[in-house]
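Starting off, we have a lone chain in the form predicted on its own, written out as structure tokens.
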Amino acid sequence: MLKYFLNKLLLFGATFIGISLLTFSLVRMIPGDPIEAMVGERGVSPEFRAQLEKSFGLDLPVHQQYFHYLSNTLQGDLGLSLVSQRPVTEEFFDRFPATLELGLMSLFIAMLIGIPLGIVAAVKRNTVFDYSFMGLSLVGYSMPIFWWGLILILFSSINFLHLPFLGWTPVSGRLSPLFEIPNHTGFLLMDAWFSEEGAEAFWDAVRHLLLPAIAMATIPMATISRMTRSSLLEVLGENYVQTAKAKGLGTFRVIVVHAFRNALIPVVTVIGLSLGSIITGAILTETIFSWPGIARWLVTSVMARDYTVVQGGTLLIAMFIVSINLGIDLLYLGIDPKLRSKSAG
């Protein structure tokens, strides 16, 4: 078991070095000059420009810039934003709760709908339910998020059909201007619930969150439902499932207790990867719904040629995804006893 954990930690360290080098290199391939983007079109004198380059370490050779960046990163210092002059970590964690809250809500919706649809499709294999659910999942997987988001806004927020049950979801933002919620945790649902406005502010935050979460949930929902169906179909043909049926156990107990637990490993993998893809794929959704998360922040930083923000923010996101994958590997040990015995050996 100890050897297993050490191997995972070594792999984590190697991944960190690789991602830091990759982000550092790619950021410097972005066309444009960060100094010009920072001072504007008026330009600066050569002396002041040299002073700015020195203050941000841009006057050093590229390899020295990387080792300086890596050394500071290992100490938890990702530098200052070239535009706002604030620490990158501070700006990141100011916005990260908004993206994570949106991602978790999207994943919850995807699991809430995708897993039951996959189970029903597997149990009702080659029936109208199977074909209908899998057809819908294929449509959801193929649908572009930017188009789906605009359709949701058109129907649900603007309500151009003037239907009585639509038009109650806001177009953008996280909360109505009527409410002023203290930012204690960054997770607006939690902060709103424990604020003075209480339930009223909470439900207003839910209304703002629901539409972008549905838009982001379509692709992972389709993936989860199809993986649940495929994995469960393999398990339903195993001998122990047939034995459980022969003993007279109820269908629900056979499917949920005996079959589904053993079909969980591929599903858990897809769920974990879906969370990572939701976090990294939030750019279009946050842009369409004006969601103040890290995706919009990174897009703005790329346009401003803010090197430190782009490389630091990308590195933090990548480490978050790697941590999710590591957590999934550890979760496997709790789900599958065979893996525990192999890692112990």
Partner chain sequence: MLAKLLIYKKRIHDLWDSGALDFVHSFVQNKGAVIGVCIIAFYILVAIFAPFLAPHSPEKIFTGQYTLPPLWMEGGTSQFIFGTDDLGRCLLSRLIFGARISVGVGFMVALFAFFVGTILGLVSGYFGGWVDQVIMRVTDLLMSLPSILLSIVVVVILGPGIFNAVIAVAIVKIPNFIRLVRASTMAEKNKEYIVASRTFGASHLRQIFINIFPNILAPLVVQTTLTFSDGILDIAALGFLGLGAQPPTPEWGTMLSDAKNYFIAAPWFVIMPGLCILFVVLGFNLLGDGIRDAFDPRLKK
Given for the second form:
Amino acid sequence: MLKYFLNKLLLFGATFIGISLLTFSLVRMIPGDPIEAMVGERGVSPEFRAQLEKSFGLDLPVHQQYFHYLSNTLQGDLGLSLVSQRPVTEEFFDRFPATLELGLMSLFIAMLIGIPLGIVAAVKRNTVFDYSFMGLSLVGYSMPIFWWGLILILFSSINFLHLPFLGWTPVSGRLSPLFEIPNHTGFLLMDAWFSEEGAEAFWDAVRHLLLPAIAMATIPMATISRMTRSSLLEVLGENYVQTAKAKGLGTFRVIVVHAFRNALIPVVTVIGLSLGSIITGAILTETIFSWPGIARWLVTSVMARDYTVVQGGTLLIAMFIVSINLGIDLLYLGIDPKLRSKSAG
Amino acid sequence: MMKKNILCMSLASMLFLVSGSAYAAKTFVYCSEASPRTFNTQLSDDTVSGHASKLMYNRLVEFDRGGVQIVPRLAESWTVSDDNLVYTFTLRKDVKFHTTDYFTPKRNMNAEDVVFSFMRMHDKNHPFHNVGGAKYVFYMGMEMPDVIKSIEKVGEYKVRFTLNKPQGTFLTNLALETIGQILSKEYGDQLIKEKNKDQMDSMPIGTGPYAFKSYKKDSSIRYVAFKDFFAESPKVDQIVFLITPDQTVRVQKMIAGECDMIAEPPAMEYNNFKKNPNLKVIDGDVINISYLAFNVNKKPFTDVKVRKAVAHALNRKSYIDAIYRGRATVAESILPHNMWGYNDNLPVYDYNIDKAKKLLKDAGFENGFTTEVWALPVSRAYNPDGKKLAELMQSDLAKVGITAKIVTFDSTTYFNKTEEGYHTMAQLGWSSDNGDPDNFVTPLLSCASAESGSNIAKWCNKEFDALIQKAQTLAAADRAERSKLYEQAQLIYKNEVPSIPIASSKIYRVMKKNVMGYVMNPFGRDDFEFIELK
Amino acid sequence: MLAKLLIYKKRIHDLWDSGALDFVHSFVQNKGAVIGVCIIAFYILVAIFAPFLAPHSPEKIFTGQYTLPPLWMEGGTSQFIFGTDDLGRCLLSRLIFGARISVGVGFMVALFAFFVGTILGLVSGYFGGWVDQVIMRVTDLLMSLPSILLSIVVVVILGPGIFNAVIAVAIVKIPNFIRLVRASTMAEKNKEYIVASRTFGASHLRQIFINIFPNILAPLVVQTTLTFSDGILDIAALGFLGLGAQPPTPEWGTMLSDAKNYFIAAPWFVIMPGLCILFVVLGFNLLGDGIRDAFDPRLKK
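If the one shown is the form predicted on its own, what is the structure of the form predicted in complex with the partner chain?
Time for the whole complex; same chain goes first.
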């Protein structure tokens, strides 16, 4: 057990080194000049350039630059953003809650819609429900999110068809400028709820969150509904369910109490994996909806050649994903005794 | 029951918000294009920082509302010595700095503050000189460190500037927010004591109509009305900059009613906005030019006949329709038509495929040649879509047998490479910084700037250079004389064709019907001092 | 002799067992799969016959006729059935030629990822040891970065362009192949027929490509089909971000990014390229699902 744990931890360390090396070298390969990226288009004098290069350690040989970077990173210092001149870590954690909030909301929506769709499709297998729901989920799975987001804005926010029940979802942003919410956690729903404006601000935040969350939920929703259907089908075919049915229990009871609980395990795994892929989904969603999260920040930083941000931000995101995977691994270790004995042996 | 109530309430509140009447406390929402680099534009010349800091500060002299005339502001009056070397300003006595939760001024603005603000840029030993990176882009760019000999306090409310050499644009330069804004020395002293000098430009204190309230990176900037403002009191309680970098999103928000006004509305939406009954469109004239520069040192563009051929091959009128959606005029000179000194009687290269082909034939390129068109990678008022423009040019050039490949880079690389002359043909443009023709001809076409970079045509003509240098040294008052020199210079430019002027764009602003008092200055910057919501 | 016999036996058995006929039968039974094949066939036909189908050249600019609405809307003309784009080019012709690009890049991404990923996966799974360790660690690293972000960075390094975008997207698809192939290879390599032929001195190359590879093809085919659709989607996404195909190439993602500036003035200009992308991706996903179901013995019952 301890050995397994240590092994995982060692791997975590190795991954960290690997990713830091990867991000460092990728960023060095990007054509362009960090100093130019920093000072903008009007140019800079040679003396000032030399001074800047020195202050960023860019005059050192590459391997020294890397060790600098690594040792600074281990001390929690990822350097200053070239564009904003603020610490990368600070900028990251300013935006991280926005991305997490969006991600969790979209996961919630995906489950809220995906699981019932999957259950109905499984129970009514090979009916028109099954076909249409699964067809729908495959369409969702094939959706180009960047287009879907635009369509949602066009129909819902702009409401260009002037439908009576639409038009109340804002185009972008997290909260209307009317509200000024003190920033405690960065999770706006929470901050808004506990602020002076309370429910009013909370609902405003929800309105803002809804459209991007729906766009981002589309693909996980499709995956979850498909997974629910197939694992439920498998369980429904097993003996104990048949027995329960034979005992005369109602179909609903059989599904909810017996089958669904067991079918949930693979579904939960899918949900756990979705948590790790929040960032991937966020990149296009945040871009379309101008959501002030880390994904959009990274994309704009890549475009603006903000090298330190690309380097540090990518590292932090990768470590977030690796940590989640590690957490899931350890969680399973706690739950599943079979795994435990295997790792001990 | 309780639950139901909450639901009703929240539904009601949702509807309430939807109706848009929620901006009861007069809040003006401006959807801006990016996070400012700084709140002190002495440190950065970008428009975004300019907008974000302008409404908090004043200058000694300023441009009149919406114009380019110099009017007194923090200075009541001034005198200039006969040799144009000594400027003495008398300051207003009733100017207060902002009171905020991080600073409370104990005295009114005086000469100390003026000296403090200028010496910050001028004196390398000033305690704040190195705060914020010590790059005073405009102060350096206008050669102020060489021009200014000394800045002295000569009385509680009197300041004297002594120059090394006369500068025709000196007063204009002081009126620029990228040079002339007045900071509080008292605030500076407080920050030195608190060992927190960086706060000078991130939590600013000024004398302007609106005071800084808060800033959330990439999200919003808030300003509140400054009740003790020395001039006409501000008309709205709060101004919010909603930072919305995506142009499309800004347009969407404007239509959805989430902004009172947006930054840089795109040309192609002009007609849509005009048609919208909830919105108001204000046209503006700015002084800018976009052009296609040749690298005259690179074959085949060393031959003036080839350059002329290209000038005849481009259907510039169609660019105005497609790229600018008619919101521009075809340009015929390096100076925009609305700049003084513009020469009305220049020869015109009309769109004429036959002439172009003949010129190519004369130059020995009967079968055309292969080259590159570099496309401006960023959207600018003078050129909203460089890639699209390049596509049109590519198709035009193909008609006379020139095969052009479209090349583009990220913006910094692009500006860099064009300055170093890696291109054969490249799009670029220029917007007036100070309303003076010198600001166009010197950076864009002088021999010195062919060397230093910004003359990307790399064109150096001795005769032309002599003319513009002569115009430069004349004092501002000799406008007629300078005008003549610039007109002559433009004729040379036009005959040599180092670059092809494309267009001078018009810009416009769109806002909700109830927004009053908006003015746009001729440099394309938004001025919110007189904003009202009716 | 024995080994050879064993292998033949295995091969015949496989053919019988996997049942090519059976596969085709259950595939045709699957309505979704048939629809998928029809969609893909349609796109491929359009791509092949684009020059004959398109009324105009996709790059021809009609001066003065900018963002005309489609035929069925007010102001539409029969010259441009789907209207024109912002530079006055025929939208229908651009959509038709766009099929070439999208189907082409999907194919290239799938091929590239399949080729590199399969070889690395086979090597990794077959040899094990440090080779396996190195390949797997790098795979893990690549998988710990969000794939689109990695693609964006790679494109920025290589410079924007359709070919570089293909490489960037393919690179992030490779790890999926490596993992899949490695797992199947490891499962396969300890089976008796492989062990037997090893004792009779079959070379590594023969073992890998003649003996193992054909037996792990089934999951690979599914993965490749899905990579096809993923590839199309990702290339379009890069195009949308301005990093994919460069103008005047009529790529759907790039067209969308142009179109979004005319969002309100010309909604059809936004809607159509997106629908094209959606349907081609849907087609490949339906096909992939169909193949998977047809292979899956549990569902065949």
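Source: prediction; values computed, not measured. Here the rigid core means the biggest group of C-alpha atoms that line up within 1.5 Å when the two forms are laid on top of each other. Positions refer to the first chain, counted from 1.
In this overlay on the rigid core, Asn126 has a C-alpha that sits 2 Å or more away from its partner position between the two forms.
With the core held fixed, the Cα of Val88 is displaced between the two forms by less than 2 Å.
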